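In structure tokens, the next block holds one chain alone, the form predicted on its own.
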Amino acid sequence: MKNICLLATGGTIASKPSVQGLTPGITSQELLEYVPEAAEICNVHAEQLFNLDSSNVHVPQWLEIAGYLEDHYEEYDGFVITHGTDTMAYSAAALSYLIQYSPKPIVMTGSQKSIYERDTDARRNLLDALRYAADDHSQGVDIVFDGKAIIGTRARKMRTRSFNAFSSIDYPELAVIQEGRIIPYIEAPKPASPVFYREMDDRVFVLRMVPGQDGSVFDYLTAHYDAVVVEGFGMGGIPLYEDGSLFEAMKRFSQAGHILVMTTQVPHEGSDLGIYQVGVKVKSELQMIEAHTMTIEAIVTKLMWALGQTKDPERVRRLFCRPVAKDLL
């Protein structure tokens, strides 16, 4: 039998009614509690990180569980994390960048609903992560939830209620859990040993363009933030105004040294700086890096991690551009 570490760090799952709303209160021993069958999947060793609202949860935190997961990687077969749904996909995103090829299962899982309640989906995703993650062919970083499996650079929570909280964008899903089955739709050859990080660099800002968009923001941004992400309309178009002022704007932030990505608004299908005029401008004078089918949870994460490592622009696109866990299709 498999032996599986269960990290918990808050979340919805772990909530308990307060005077100020629903907070965590759970701890990792009481959620085992709540599944007595997860002695019959694997053996269970529980710990607590912290016990946040996952809108609490960034770079601090990441590194925490990082930097865990590094120390007690040899004594496990396999982790599971139980995080809150609003920043799991930004957490996992992160985890895939600070450990990269891991032949062992990182699982993450929560809960739109807290494990006390009884109309729950608690216990099913955290029985389902146990699963999971005690299964062979399982590894690297996903996110287990509703029966589906997802690779964490791909994951987005798109509802904020019901149960099918997330999705894995332009990319299949790695399998599903049916009554305790796991039907893999997508398997791979393990890596042979995982690469550890332990430094990102917080001061990465996402601009999303809004018909009117100023350009002077840009001075701002220059003087507090390493890089920007821009979140341009449809393919990725930049609004070319009369004035000029955006796109010059643009341009001294990237001669400053900064870095620029560029994505587009719409969830599904990417970016393409090649088709129209208003993104070809950008993609052919300024230094942008294109990110395609990213995720902005993968965007985000990335440069953090790339920007950890270093701060010469043209190492930061080459880290950022080498494909990572299926983030680069």
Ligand code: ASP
Given for the second form:
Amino acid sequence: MKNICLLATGGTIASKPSVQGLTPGITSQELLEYVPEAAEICNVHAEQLFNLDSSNVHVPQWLEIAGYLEDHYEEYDGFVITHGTDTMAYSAAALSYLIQYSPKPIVMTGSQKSIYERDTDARRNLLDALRYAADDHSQGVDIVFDGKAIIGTRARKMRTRSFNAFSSIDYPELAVIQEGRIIPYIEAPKPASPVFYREMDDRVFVLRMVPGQDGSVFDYLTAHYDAVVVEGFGMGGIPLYEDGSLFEAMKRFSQAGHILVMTTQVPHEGSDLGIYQVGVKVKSELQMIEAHTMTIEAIVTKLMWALGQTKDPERVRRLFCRPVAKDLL
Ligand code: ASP
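Could you drop in the structure for the form predicted together with aspartic acid (ASP)? We only have the form predicted on its own so far.
Now the complete complex, all chains and molecules, led by this one.
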């Protein structure tokens, strides 16, 4: 039987009602007690890393999780991380960059309803995640939720209430899990050994273009951020009004040695700056990186990871443009 480490970090799955609203409070050991069937799937060792609503999870917690996984990697065959759903896609992407080429599965899961509730998705998701982590073919960082396995760089929370909260964006699901049976859709050879990183820089800002956007915000961003992700229109357009203020402000930002990444606010099929004049000009003159079909969660965390390794803009661009875990196709 496989040895799986269950790392609990909070979220709705572990929440209980309180006078201030639902709050994480159920421990990793208690989570396990709700799923006695787990004993038929694998040997589980339960650990509590922290117990937070995932709105409060960011770089320090990602580094804590990645550090734990690195320190204990040899002791287990796979890992399951229970986590709040609200930022699970960010955490899955962050872990995909902090732990690359992992031959062992690192499976994230959570639920829309707490595990103590009668009509909950928590027990199924936890059992499916343990099953997926104990499967010989699983590897790398994935999310298992509502019977689907999604690669960690491609997940997005799409629904706030329904059990099918997560989708795989512009990439197929890796597998479905039906009545305890894993049906794989995509199988890849296992990498030889993992590469761990322990640094991230969170000075990354996301700016969503709106009609009428001017450039004044970039003066603030230049002083406070190392990278800005611009969520452009359509294929990646930004407003190029007569006064040129936005374009000029972005140019000053780029010339100050900062990174600009273009993505689109359209949910599917990605950006392509090579098509329209409003895109061609920014790509050629602003040294903008194109994110193509990457999710915003993957773009932000990949920049945080790359900026954690180097402050040299050229090296950041190179790290960003190297595909990791199917983030760039
Ligand atoms: N607010 C919760 C969290 O992300 C929501 C959930 O887990 O579903 O921690």
